[in-house]
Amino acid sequence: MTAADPVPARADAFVFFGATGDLAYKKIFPALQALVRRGELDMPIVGVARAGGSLDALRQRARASIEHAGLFDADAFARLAARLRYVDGDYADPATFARLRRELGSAARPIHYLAIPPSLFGVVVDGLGASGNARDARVIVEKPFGRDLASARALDATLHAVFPERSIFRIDHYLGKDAVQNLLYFRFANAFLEPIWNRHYVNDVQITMAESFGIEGRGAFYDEVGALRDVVQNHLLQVIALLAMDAPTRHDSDAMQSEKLRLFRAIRRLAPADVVRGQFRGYRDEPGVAQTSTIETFAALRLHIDTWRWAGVPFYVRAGKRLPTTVTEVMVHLKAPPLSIFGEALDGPPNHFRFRLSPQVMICVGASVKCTGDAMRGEAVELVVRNDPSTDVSPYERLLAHAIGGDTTMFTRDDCVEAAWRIFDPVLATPPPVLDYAPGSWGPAAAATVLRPGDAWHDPSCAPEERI
């Protein structure tokens, strides 16, 4: 959208399909009553399911929600309910659609999330056309979009059989988090970063994304997804679009995807020798998943991108269950000096930039200063900015309201996902083999070999002392 572009018509209504399921209870409930709080949500909301319910059990279910997650508020609550609907029906029954236009009323403007399985994704899209609802209307998608290029754009060419591309939402939480958008903005609105971000002053850049458990009962959805596709293909990417993008024209959808879709197209195609997969030992005895799982629970790799600022530039990602610690990091390593004129070795730690997205948030400029004393001796030390995350909104919230208001910058495009899936096609379909690492270790040892020679990962829970 440019400044000469209108500005697109909030949604009248909401609906969610799948309201009786766990996203709805783990992350739209409580999102739902934190919008109807700030006085962002005052429209009908119609919850959508096949589970023989009824509105009140829709009530119950949505206070259950929101007290687990310790974020009740009375009058928020009240106000919540008193906008909530139900309708409940099959998806394959014109039925069920005919009763959501009539619980819509004189909404104009709906906009449908689809929290449900992507199988059913197709059969709602349908039902929406079929029925006039999606007429005037907007759809939000929830990843994944698709589990390759193929299935990616068999799954948009089912979307825009229906809606337009400016109405489809593709929602991924990732870029909701306020540490992700901090990122960008972090990037663009310092003028002293610009000058070194580029292979003339940057080493190498890596991602790591590690959680200390395991896939928690999630056995059968784990097991025909992996970490390629559940955190690194979408999140991690998105990570990466963020660090090395090139600044937009404008703060508006348009531009923001345009530099996305660049660079993803810079990206070069995942080869087997840039990838190592791992799989925590215990992980086939998990409830769920196949005795003889190749599955990856653990993902090591090197991404290269063909631009004039990253040209030989390795992008290091890490990814996995069973790790060390429950960390996401990004670390900049920069070049050291090209000389030493105080009689030191070169090869201490480096100059860089240290982005903490979770579970705290920081931004970290690792630098060397003097030791105390007459010896020209130095130490490294890191300075640190903290933001206080329990002033954030959720993710979902943030990325609801946008929704809502008809703003796409925060969602992904059809190009965008297809020119991502492009990068990952080769590995998924003819993937290294599995390693096997011990729980609470880095992964398998090969991960290493993804490492430029002379380069190391990092270890994000043994950063260096913080000084401010």
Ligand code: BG6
The other form holds:
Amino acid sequence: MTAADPVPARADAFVFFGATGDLAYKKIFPALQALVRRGELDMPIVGVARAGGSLDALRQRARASIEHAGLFDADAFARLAARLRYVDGDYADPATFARLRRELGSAARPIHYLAIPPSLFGVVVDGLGASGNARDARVIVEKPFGRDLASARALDATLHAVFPERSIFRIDHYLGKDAVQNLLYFRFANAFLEPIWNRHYVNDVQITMAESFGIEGRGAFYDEVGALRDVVQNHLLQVIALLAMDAPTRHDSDAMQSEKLRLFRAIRRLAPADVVRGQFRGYRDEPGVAQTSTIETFAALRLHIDTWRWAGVPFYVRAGKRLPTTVTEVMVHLKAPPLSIFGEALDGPPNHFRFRLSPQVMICVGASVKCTGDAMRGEAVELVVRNDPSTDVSPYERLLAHAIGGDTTMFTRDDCVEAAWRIFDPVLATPPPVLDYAPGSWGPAAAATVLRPGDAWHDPSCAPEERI
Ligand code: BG6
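Return the structure block for the form predicted together with the named molecule; the form predicted on its own was the one displayed.
Every component of the complex follows; first up is the chain already shown.
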């Protein structure tokens, strides 16, 4: 959509496939209740599943899900329950889609959320197309968008056979987080950052997504995917896009996607030597995981962005399960001053910008200030701005509201997804060996080998929370 395009019409029915599944239970029902409460879901809400269930059972499951999330609101839930409909049936059976058509009644612009495994996308999309349910409709798909470039292209072809690109909403829930959107805002709503946001002032950029927990019963899914596909190729690459892209000319979908695409195309394809993969000890004993699995639960990598802005600045990424803490943080290290005029060593902590994305939301500026006293001696401090994450709406609530309204700005376009896979394809095809690491550690020691001599991994668990 560009500024000149007409505002898209709102969807007038919400359909979700996989209504009895895990994603619906964990994320979709709480988001639906929140949207009903905000008055943004005044339309039929149709769950579809092949579970042999009933509308009553779906209402009970919705209630259990929302109560489990600690978000139950009797009034909003009553309105949600009243709007819920249920269609049970095999996704390969045209009768299922005929029943869906009947449940949709006079709705003319449904939005269909495929909260189902990717292996079922094709059959459901075909069913929607053949039954007339795709006319003037939109579709929401969940990551993973394929497992490499070839499968992403095949998935796009499946979707495009029935839906035009502007009607496809690829959800990456990281883009629905306020703290992630604030990277874009902080960079481009202020003028002071731009002059230093480049290779002349930035030494290196680090993104850490650490999780102290393991795979929590998702062994069968995770063992097909691994850390690179689960969080790096999508969530963390989107974070890099917002940190590194040039300014979009407007904040609309076309301008945003085009700048991201330019950036992704400038990121060098990863070579095996750019990546260290790890697997925590005990992973192979998890239910659903192969005894001989070589899937990584940890990845450390360096990316190179071949643009005038970033040439020579490494972007380091680290993500893993069973690490010492749960935190997602960006650290932008600036270069040291060119000269020491106070007789101090210049190898102290460099100036930095630190963006804590979760669980807290903070923007911190690291600088040196003079200690009180006669001597011109300094100490490292941080100026900290904090947001209260509990006031944020959930990423799913935000993204579903945008999809219902037809705004693709916070979703991922087909060419961007394909450009992202292009970066990762070489290491996915020829992965470096997986090294084991102790649960609770920062991954294999070899993670340090992706760093340039003189650089060090930032440890987000010891970052000072507030120094000034
Ligand atoms: C999901 C991954 O997409 O993101 C999970 O599949 C991961 O493995 C999760 O734990 C992290 O999301 P958040 O919002 O909790 O940081």
